[in-house]
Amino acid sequence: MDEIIARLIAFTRSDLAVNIFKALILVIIGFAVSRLVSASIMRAVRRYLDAQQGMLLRKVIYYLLLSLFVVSALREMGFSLGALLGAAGVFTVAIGFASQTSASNLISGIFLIGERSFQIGDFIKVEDTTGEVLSIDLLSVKLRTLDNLHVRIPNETMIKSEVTNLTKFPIRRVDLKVGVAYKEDIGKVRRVLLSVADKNPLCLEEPKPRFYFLGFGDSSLDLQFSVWVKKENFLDLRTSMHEEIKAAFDREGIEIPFPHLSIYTGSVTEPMPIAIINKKKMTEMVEDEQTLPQGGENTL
């Protein structure tokens, strides 16, 4: 035990121990200085950059400064900078061959950041996933869905998929599909819909609401009523318009039909014979059929 303690004391007094202590101090200072400098620069340039550019700049400054301190710490421990660069090159090539998917995501991330099709805070739709962009990193894009789920989508998938930015522009159009009975007056329906839009405070006056007659459906006249709204009020307007249209149609006696089937036998054929029978008559018919002899026929 005394020998071990003596060796530890001798090691702490050696130049190697002093260099390791200096390197450790440099790394600790590097963490603090990198965080402080990156935060200070972000506060100075925040007004000139959007959220994604600011996040990227902060990370670049932080890791660049930290790398300088780490390299200085390694030099204090006696490592050669040239040897470190050579080892880093070999390590980078090995990692590149071992992680081609990550490299593809990294390159795709650079394209996404440069293209700026969307930014942090936008709502986007990627295939069947819709959510708010939380971050655009070099390997993936992170979303928060409308039901508060965290979704990570690789950048390579983002590049190959169709991405719809739902909040790119300040206003959006709400397309409301409406069906009315064939007996209804389309002009009256148009006036009622325009009146509903005029009374709704979320509907924009410009662009004006538009009314479209889509065609003759199986059970209804198919219509589309389109109104414009600020992007932040999209869901509220869509819900309120459906409620108000239903209430207005009820007041005006406009029928919203449900799907039904009509049997048409042609204008030159005889009408289809239809008889309405009560429950008692049906019971008698069933009993008569059950009392027929074997092989007999029931003729109505």
Contents of the next structure:
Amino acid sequence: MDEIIARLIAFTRSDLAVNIFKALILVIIGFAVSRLVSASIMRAVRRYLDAQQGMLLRKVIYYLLLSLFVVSALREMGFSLGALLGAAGVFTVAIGFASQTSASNLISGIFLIGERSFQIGDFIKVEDTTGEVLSIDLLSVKLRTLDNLHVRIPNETMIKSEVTNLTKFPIRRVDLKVGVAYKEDIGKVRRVLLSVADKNPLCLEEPKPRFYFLGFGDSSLDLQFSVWVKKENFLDLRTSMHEEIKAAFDREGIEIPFPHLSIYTGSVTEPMPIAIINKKKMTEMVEDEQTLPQGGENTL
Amino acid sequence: MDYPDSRGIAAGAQSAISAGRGGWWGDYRLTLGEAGRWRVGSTDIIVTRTEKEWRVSHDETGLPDALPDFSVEIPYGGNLSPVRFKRYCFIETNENLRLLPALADRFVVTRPFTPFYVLPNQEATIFASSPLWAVFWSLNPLRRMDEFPIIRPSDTWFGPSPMEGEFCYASRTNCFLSPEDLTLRSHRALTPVRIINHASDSLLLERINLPVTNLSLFAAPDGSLWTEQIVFERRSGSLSADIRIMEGPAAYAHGAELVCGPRERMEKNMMVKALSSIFG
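Since the one above is the form predicted alone, can you give the form predicted in complex with its partner chain too?
So here's everything in the complex, that chain up top.
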């Protein structure tokens, strides 16, 4: 035990220990100075940059300064910078082979930041995920979905996928699909829909609402009513318009048909026989049918 | 445009305003536990005073907008509307309450019902109306409590494309050329708009972007509410127009008094704007 203590005391008095201590101090100072300088520069140039550019500039300054302090600390500990850089080159090649995906993400991240197709705070849709952009980092983009989940999407995926920015422009169009019965007067339906849009204060008066006749559907006349809204009110308007259209159609006696099937036996055949029966008779018939042998006569 | 004690929307709140001077606004007194109801247009505004709070509710009744289109009932024995019900707390409430009208908090784009042309080297003065807000103040100390549109106007977008432009409120106008044709509504303010066309081609007014946030509100003795007159002057061979806001209440509002200053002051009394940014 005494020997170990003696060796420790001797080590602390050696040049190596002093150098390690100096290196440690340099690294600690490096952390503090990098953070302070990057934050100060950020404050000075904040008004000229958006959130994403600011974050990138801050990280570049921070890591550049920190790496200078780390290199100085390594020199203090007696490492030769030339040998270190040589080793770093070999190390980089090895790492490069081992981490192709990360390198790809890194390069994709630089392209994403340069392209600026979305920014922090925007709502974007990537494949099946929709959420608010929390950060655009060198390896991945972080999203917060509407149900408050944190989603990390690798930058390589972002570059390869179709990304829709839902909040790039101040206004959006809401496309409402409406089906009405074949018997309805399309002109009346159009007037009722325009009146609903006119009465909803969230619905923008301009650009004007548009009415499209999409075609003759299986069970209904298929229509599309498109209205414009402030991007913040998109969900509110979509909900309120659906409610108000239903109420207006009910009030005006316009039928919204549910999918139905017409059975037609052809023009050369006789019409299908239909018997109107009461509930009691129906029950008796069902009981009779259950007692019939397989392949018996169909009653309906 | 410097009016005495004019400080933005608070301008009218600085000096005492007598209630019932042809309109629904002014200073009112509500004793402890008392309620008041103001019916303006088709909207009911109900205010109740308790020891430590003011309760304000407003709701559109959907009743027809008959004339006269306002009434004040103090004390009011009914209940607060559960819709849009807000509470404003104080250490101790004071019995004095001020209710003021104010212009909209965004520009108002008004569209003529029918196409309206100002022919070359001609001019016209039309009367456009815009929606009003109700602003509640507590007196002693003077604190603004609530502000809301009396009848919520529709939003609209004014700009060359869906990517570029600004949010405004939408309105419609008959482009009446004579003030005698106007129906005075207590929830709308009137702005005389003089349009002078010096160009060699006709000027079609598809829509007019009224800078109401830069306008003041004046109350005439008959209860009508007016702003300053706006002049749009289109120069010959130019795609721009000069905009001037004339000083003081419009000449049609005889004996009008300031009730509310502009929300934003214009840097200059006259501006030059592209025609597309005024008439769409």
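All figures in this text were calculated on a predicted structure; none of them were measured in a lab. Numbering follows the first chain given and starts at 1. Each form is matched to the other, and the largest set of C-alpha atoms that superpose within 1.5 Å is called the rigid core.
The two forms, fitted on the rigid core, differ between the two forms by less than 2 Å at the CA of S240. F31 shows a C-alpha shift of 2 Å or greater between the two forms [criterion: core-superposed Cα displacement of 2 Å].
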